[in-house]
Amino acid sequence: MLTLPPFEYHAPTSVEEAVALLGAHPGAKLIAGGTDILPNMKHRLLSPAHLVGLKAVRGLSDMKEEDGCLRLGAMLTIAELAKSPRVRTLFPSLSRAAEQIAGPQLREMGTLGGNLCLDTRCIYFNQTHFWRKALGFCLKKDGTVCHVVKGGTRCVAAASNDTAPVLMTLGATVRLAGPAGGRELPIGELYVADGVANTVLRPDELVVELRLPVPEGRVLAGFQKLRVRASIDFPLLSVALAAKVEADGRVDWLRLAVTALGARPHSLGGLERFAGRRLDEPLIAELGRLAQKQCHPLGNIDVEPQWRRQMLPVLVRRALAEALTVPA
């Protein structure tokens, strides 16, 4: 049986108290639903001496609509996101992504903030200590080599958070709290290309809220996830797409984001070329080819990278087909 290493648990009741605890205990980790950090601790992938729990922190589980935005607290559970009629109506792709995360029991415990800050995963890292030691460890922990990219100097463990690419396509911003107060940034700027620590969060900061602008006009949005099993599994590839379409059927703007390729979710560039065009078969085919050109899966997941790359245009087409079936 896997056991937890020893640690001291702290239960703050305010954001300010949580921030103070993180500052007072260097190396402390946050725990929200615990669905990611506790298994990792049991496998000795990390062994913090202090855990700062967020369950009792006031206001972090709120959902409210004001100032043209839907505000989602970081401690909202994945199940609440999936089931919320308001989220399903305004942001169906976010609801769709949430209902495909893990299994029902884990969705009841896992949180939005936890999913955004989910630790990166790699076939060479998410193993037992004995297995990793036999291989000589890796850049992400205890070692000096990357087994995915030979000679690589930066960890390329895969971002596996399904909500992140959806929120990127929906123009979300994330609000952080720290000792100097709060700061807000576009969700895409939360991530960096480093699998060891792939967010810009400082050791004494935490995610407190997501803000999603309520769509104006006809905005289509879809989400598709590739995985070995249709439940439980982390993504082999996730694709999120959103497009604002005018009354005459022409595209105003188009966004597409992908996760599970490398250490951070990837937002496709060059999509301005589709503005003013009709959302038809030639556009969809071109968008799929562009996704293949810009996205290069690595061998950080236990499936063939080339197969994942070939699936990109398939998932793009499916995401768009799904978006078109949702009433705008």
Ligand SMILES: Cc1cc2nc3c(=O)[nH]c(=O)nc-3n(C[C@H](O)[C@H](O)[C@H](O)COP(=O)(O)OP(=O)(O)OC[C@H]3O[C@@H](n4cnc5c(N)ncnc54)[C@H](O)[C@@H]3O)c2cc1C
The other form holds:
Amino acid sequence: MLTLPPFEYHAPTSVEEAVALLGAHPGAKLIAGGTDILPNMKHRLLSPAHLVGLKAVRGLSDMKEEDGCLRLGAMLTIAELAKSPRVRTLFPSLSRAAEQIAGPQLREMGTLGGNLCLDTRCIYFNQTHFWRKALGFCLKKDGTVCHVVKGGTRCVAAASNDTAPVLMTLGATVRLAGPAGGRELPIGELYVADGVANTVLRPDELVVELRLPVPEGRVLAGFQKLRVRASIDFPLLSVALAAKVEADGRVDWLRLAVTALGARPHSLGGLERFAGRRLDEPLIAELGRLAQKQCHPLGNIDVEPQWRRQMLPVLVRRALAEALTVPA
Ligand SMILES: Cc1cc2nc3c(=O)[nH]c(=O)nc-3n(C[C@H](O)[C@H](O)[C@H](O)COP(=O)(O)OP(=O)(O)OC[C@H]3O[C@@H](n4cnc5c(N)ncnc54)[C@H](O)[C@@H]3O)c2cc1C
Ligand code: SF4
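Given the form predicted on its own above, what does the protein look like in the form predicted in complex with this ligand?
Now the full complex is given, and it begins with the chain already shown.
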């Protein structure tokens, strides 16, 4: 049986108190729903002496529409996101992603903030201490080599959070709280290409809120996920797409983001070329080829990278088909 290492639990009731506790206990970690951090602690992937719980912090579970944005508190559960009629109407691709995260019990516990700050995953890392020791550990913890990229000097464990690529295509911003007050970033800037720590969060900062601009005009959005078992598994590949389409059917802007590749979700570049075009067969084929060119699944997940790469244009096509059928 895997047991938890000892730790002291703190239950702040305000954001300021949570920030102060993080500052007072170097190495402390936040815990929201605990669906990621507790299994990781049981595997001894981390053993923080202090856990700062966010359950009792006031105001983190709000959902409100204000100043042309839908504001989502970091402690909203994944189930709440999936079931919210407002989210479903305004941002159907976010609903679709939320309802495909993990399984029902995990969605009841897991939160939006925890999903955004989910630790990166790797077949050579998310294992017991005994297993990792037998392999000789790796760069992410206790070791000096990477088993995915031979000779690699940077961990490329996979960003596996399904909400991140969706939020990137929807132009979301994330609000952080820290000792100096707060700061707000476009969601894509929350992530860096380092599998050891793939966010720019400082040790005494936390995610408090997401802001999604309410779409103006006709914005179509889709989300598609490849996984072994549709009932529970982490993504082998997730593709999110959003496009603003003019009344005459021509594209104003198009965004595509992919996760479960390397350490950060990847936003496709060069999509301005599609402005003024129609969402037709030649565009779908070109977009699929572009995704294959820019996205390189690695051997960090226990399924053939080559097959995952072959599936990219398939998921792009399905995401677009979904975007065209779900009412915006
Ligand atoms: C079997 C299984 C399947 C899963 N499948 C999926 C899947 O398909 N897709 C997917 O995306 N995820 C999946 N998950 C991961 C996880 O359940 C979800 O990502 C969930 O949303 C994590 O939220 P949490 O509140 O439980 O996070 P926690 O475990 O509480 O925290 C996760 C990390 O985020 C940090 N954190 C939490 N809240 C904040 C905050 N407000 N600010 C800053 N840091 C914070 C914690 O310190 C920790 O490092 C799966 C997990 C399991 C066990
Ligand atoms: S990508 Fe390499 S360094 Fe990172 S967890 Fe996997 S094996 Fe370890």
